[in-house]
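A lone chain, given as structure tokens: the form predicted on its own.
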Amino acid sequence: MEFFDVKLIWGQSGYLAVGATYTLGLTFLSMFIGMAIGIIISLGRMAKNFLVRALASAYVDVMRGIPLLVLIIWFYFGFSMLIDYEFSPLFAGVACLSLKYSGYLAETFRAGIQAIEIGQSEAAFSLGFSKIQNLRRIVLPQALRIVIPPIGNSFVSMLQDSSMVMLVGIWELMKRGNSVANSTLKPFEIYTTVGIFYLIMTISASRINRYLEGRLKLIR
């Protein structure tokens, strides 16, 4: 028996590559939504209103405390039964990834915003800027430059965790690999190839993140 069936891998590489593109698209979309939620929650964490701060802090604690696997199962199978509505697999996968990582991204954005000198905001207010204008034109542009490296790390982690959405039936890389492994009875070859695809994607994302981090240091 051949130890490693190269012909099988070559024949299935295109099918798995399509799954890899699905994985990347899913991760980019989830990261974008997670960042939007994270910014809102981070502002809530710094709000003067006690109730708003408490709710934002509770959200962060819950999302960071629940394992992604549990969140996916609860959301897709449990919550859908509770409200008597069947979510699409794509919606459930994106929602769970976005919600889970928004808890981490909220703390990342909060740290970035608090790193901006308060004197800049005071100067903006003295020039007649509103709070929204100060946030949009002064604070957030600088904070984004600070938080790009940790956001890149979160993207890599989300890329790896996206394999869990196979549970709800999204035909991304892991789901396709699992299907091929079951149909060909060649799990070693298929899962090795799937692992290589993930390595290529995560290493590429990490290299891009390092490059951006270096460029930002030069700009500063």
Contents of the next structure:
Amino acid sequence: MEFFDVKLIWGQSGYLAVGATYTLGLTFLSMFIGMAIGIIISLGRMAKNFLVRALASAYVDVMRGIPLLVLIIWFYFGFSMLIDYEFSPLFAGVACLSLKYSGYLAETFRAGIQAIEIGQSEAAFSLGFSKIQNLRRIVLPQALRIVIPPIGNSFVSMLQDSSMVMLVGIWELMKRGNSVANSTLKPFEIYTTVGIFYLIMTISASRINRYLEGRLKLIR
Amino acid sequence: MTLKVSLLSMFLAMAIGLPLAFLRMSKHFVPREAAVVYIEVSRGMPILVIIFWVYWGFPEIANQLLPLLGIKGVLVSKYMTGFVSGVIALTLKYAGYLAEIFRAGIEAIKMGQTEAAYSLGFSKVQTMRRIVLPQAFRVIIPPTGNAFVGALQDSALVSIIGVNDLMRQAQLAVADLYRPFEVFTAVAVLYLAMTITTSKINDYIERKKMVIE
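Can you give me the structure for the form predicted together with its partner chain, which would complement the form predicted on its own we have just seen?
Full assembly next; the chain just shown is listed first.
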């Protein structure tokens, strides 16, 4: 038995790297969908109608309060049983990541939109902008600067949380690491390597995020 | 069990996080950078990876290490139960988060206060204990509460390594009753009850403790 088997790590790193690209792809896709849902929910959170507002805020509370693992298992094994339809692992994984993060992102968007002063919208309305035009042309472009850093943070957490979709059988980094560790009986080496792969991704993502944050900061 | 795992891990993580925060603010290069590396690594690694690494990796590496140190016949895997590994993993992960929270809290206390304390003849330790920490405490509580909500949620993962927490009990119940939708929905509601209650308590404390500046 060799102490800390480097050769083994080298031999498996290609296989794991492919998994890392899946992890990245999965995260980008889920982030994109999560943002789309998040914007809609954040608008619901700010709606005048009481019912819409209460529903949106319940949605946010639920999504932020449920452990992702519970959501995944509930969706893939429970919900699919209820509606008697078998989801593909990829669909289930992306759906759960998107749903979970749409809750966080909705709050991010709401904070970003509310940070834009009401005077700006009033000015836009008095210039004859419609509600949607005002949102699209005036509020969102400015809110974008505010929301990008927290979105980046969500992205970093999602990169990490995407490891949980291994449980539905998507062959991303964690699942591959798990299977290699089981077949080689070298869990310490393999999980260290898997961890380093994740670290490379998360640390570069947060560096890029910090750079963007610096660039986007408004001088006030 | 879920509460036990998360409370214990949170407590240990605080115990590690505070010295780590001091190391992070150290004047000396080596301890400071060591703390930075620890914080970056623990915050950048998925909790699932840490759990597997501890649960399966530690016994393996210990079985190779111990004979080299002349210790034989100790079965490490016997001690690394799911519970122990789960608590170690959650502690390692959250110590990094808490260290940053503590640091932010301590740094939020204005330098002038420390200087005033020194000029009144307080020692370094006294200043920290009597002046800085009591005030930093107020700043620290809300984010620590948020971290606890995170730990509550992440603790669901220890079911994978066989700890009989809420999530695993649910899986056993499903195997028994074959009613996955009902059981997992109930579990989700239970987790929600715990996390939302914690958040609400946290919000309440935050409002009560607010310092008027």
